[in-house]
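Presented below, as structure tokens, is a lone chain in the form predicted alone.
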Amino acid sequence: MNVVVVGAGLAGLTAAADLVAAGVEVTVLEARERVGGRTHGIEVAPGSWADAGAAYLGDRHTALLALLAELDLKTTPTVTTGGSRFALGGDGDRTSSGRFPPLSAVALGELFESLEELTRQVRADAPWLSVDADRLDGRTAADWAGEHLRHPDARLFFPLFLGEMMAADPADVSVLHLAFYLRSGGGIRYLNAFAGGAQDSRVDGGAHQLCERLAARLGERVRLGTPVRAVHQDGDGVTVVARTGEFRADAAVIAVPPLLADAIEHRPGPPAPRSGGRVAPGCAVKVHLIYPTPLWREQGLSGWSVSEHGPLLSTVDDSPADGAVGVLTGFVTGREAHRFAALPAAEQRAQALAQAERLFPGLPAPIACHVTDWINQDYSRGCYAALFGPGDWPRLGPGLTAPHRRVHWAGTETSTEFFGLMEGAIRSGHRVAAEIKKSYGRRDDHV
């Protein structure tokens, strides 16, 4: 038996590795000239790498931790020691001892209690079947905030929280998607936490190594620079039409984001699209400011900051464990990401540096500045993950994992466990490989 896998990100390569281990002939087609999908490493100094894409993990990410162990990769804790910087509410920049912003504790407590109540209403395995799903799916998160958030501090913080958690503008996602995303990821407290939470650690040397090592095992089965244009099915198999030629197989795995999956011509067409009219790309741009060492630590600062105004709505210390270079990572998300992504490169750099200088007084100019725009990357269409708007979950949810004849689906957006995270992508790869082995096992002794 042979299978063509479209997409060499975590989901596609995990599926391919599982299938090869089961004796299946596999070809992986990747449009880019690199593997990794929405994981991507940037060498910020000789031998030192920063995560331009997905980066963080926690103890509940069991599939990811198992893969790290299998590939002999280690983790390094996310640095949180020191004071945090906040530029919120028009009162100037402040330094606080913890991560809690200098806003009304009562207002933010009520905000998080309301969000937790929302998450309890949603079925993680099938959000479209939740009680009251139609009502929750009929409004955007911005609508919900306008109705429920009375205190100005809660209204101020809500879009910043959504940007950090989901790379979303409140107007882009339904209340159902917001609640599902938070529940799928382990709940608000887990998703929002560094130590002991979903942002506890990073892959030492960069998360991109996961896909690079998987691809190295697969060898010549992985073909780069091979964008797929069409998938045609008949009674005997599938023909995957790529820019460089056609690939015949018994089955295909499509492991790309929904907006890209819909750009592939399918013949016959699937019963439902992979994305809906309100599905939007995740709104994220990452900025890495590079310093000789983590100089902010000398001022007793952790590198963590949250700002009301952009471009850097939050920052974090992503310096390598050996401290050989200082890496201050800035997150530009939501509506601000679209504005920032449209600027010339020189203006992006100027605005990012000016804000870093205000947030961390005394920092010299960085020795380098790297900007990774995920919104406008042709073969990503956003990051962290696709954003489902009103009406999308009832239409798309039932078909997220349902095979279309010989075409099977993978990707973090097909996982109701840790949707949007590396963990979700890996779990989807394992799921689709098991699905194929079960579906075709009787037809081939090798499966």
Ligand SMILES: Cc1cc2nc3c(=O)[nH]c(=O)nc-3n(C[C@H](O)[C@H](O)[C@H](O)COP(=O)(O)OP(=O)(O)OC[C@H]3O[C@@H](n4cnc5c(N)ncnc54)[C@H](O)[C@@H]3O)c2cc1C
The other form holds:
Amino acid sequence: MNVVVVGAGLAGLTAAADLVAAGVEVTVLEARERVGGRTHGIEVAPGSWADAGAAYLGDRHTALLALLAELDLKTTPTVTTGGSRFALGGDGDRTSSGRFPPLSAVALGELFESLEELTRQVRADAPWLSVDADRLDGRTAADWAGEHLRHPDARLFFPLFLGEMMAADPADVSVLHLAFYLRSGGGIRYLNAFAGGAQDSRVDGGAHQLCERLAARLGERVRLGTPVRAVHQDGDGVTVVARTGEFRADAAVIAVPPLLADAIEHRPGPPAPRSGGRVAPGCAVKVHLIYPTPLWREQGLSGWSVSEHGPLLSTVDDSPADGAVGVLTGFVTGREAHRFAALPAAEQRAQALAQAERLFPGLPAPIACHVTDWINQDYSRGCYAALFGPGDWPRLGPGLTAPHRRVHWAGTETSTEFFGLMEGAIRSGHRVAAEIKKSYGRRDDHV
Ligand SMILES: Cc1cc2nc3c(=O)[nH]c(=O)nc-3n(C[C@H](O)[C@H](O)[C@H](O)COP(=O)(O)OP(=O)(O)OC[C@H]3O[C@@H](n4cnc5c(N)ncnc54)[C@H](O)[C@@H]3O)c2cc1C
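Swap state to the form predicted in complex with the named molecule from the form predicted alone:
Following is the full complex, with the preceding chain placed first.
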């Protein structure tokens, strides 16, 4: 039995590793000249790495933690010690002792209660089958905010929260998707929390090492620089057509984001598209400002900030545990990410530096500035994950994991558990490998 896996992100490589362990012949075809997909490391000092893509994880990410242990990788806690900086609501920049923004506690409390109530209304395993699915699916998160959020502080904070959590503009996601995303990720409190929550830790040395180590084990089975254009099926198997040639297999796994899965030509065509409709790319640009040391700590600050105006809507201290340099990561998300991504590099740098200096007075110019634009990457088409708009879940949900004959689907967007996160990607990889072993095991004794 042999299987072609399309995409060498966490989902594709997890699936490939499981299949190889079961004795299946596997070829992984990856469009880029690197593995990792939405995990990606940038070297910020010799031998020291920061996460340009996915970074944070928590204790409920059990498949990810198991993979880290298997690959002999460690985690390092997210920095939370020190004061936070806020530039919200026209009161000037402020320092607060915790992470809670200096806005009306009542208004934000009500906002979070409303979101929790929404979260309770959706079925995590099949959001389109939730009791009130039609109503929740019929409008966007922006519509919902317009109807429900009366207090200006709640109106101010909601898009910032959505940007940070989902890299989404409220106009891009249905209320159903918002509620599903929060539920799938463990609930609003878990998703939003550093210590003890989904952002508790990072992978020491960078999350990209997960895919690099998986790929190293797979060796020559992984072919880089091999974008797949088409998948043709006949009675005996599949032919996967890549730029560099054709690959014949008994089955294929497509482990790419939904907007890119639809860019692959399928013959025969699948019963339903993988995206289409209102599915939008997540909008995130990450900015890394590199300093000789984490200088903000000397002023009793954690590096955490939230700003009403961009480009850096939030910042966090992502300094490597080895202490080689100080790394301040800025998140540019939602609508602001589109504006920022369209600027020339020099202007991006100037705007990012000016804001960092305003937020952290006395901070000198950084020794380096790295901008990673995920919106305009051909083989990601947005991040953190695809955003489902009104009408998308009822249309796409039922076919999310259903194989199209010999073509099987993986990727974080096929996982209703921890959708959009590394954990969801890894779970989808295990799921698809088990699915293949089960369905072809009956036809082939080797599996
Ligand atoms: C800025 C950013 C921050 C994030 N933060 C977090 C976080 O803190 N915690 C967390 O858990 N998650 C986070 N995520 C999300 C996480 O990175 C993803 O959920 C996960 O990595 C997705 O893995 P995947 O294998 O499903 O898809 P991908 O990583 O997108 O892998 C798909 C692979 O397919 C390849 N490909 C695409 N098209 C083709 C084609 N036609 N032919 C061949 N190959 C193709 C791509 O190059 C890619 O390597 C973040 C993502 C980003 C970008």
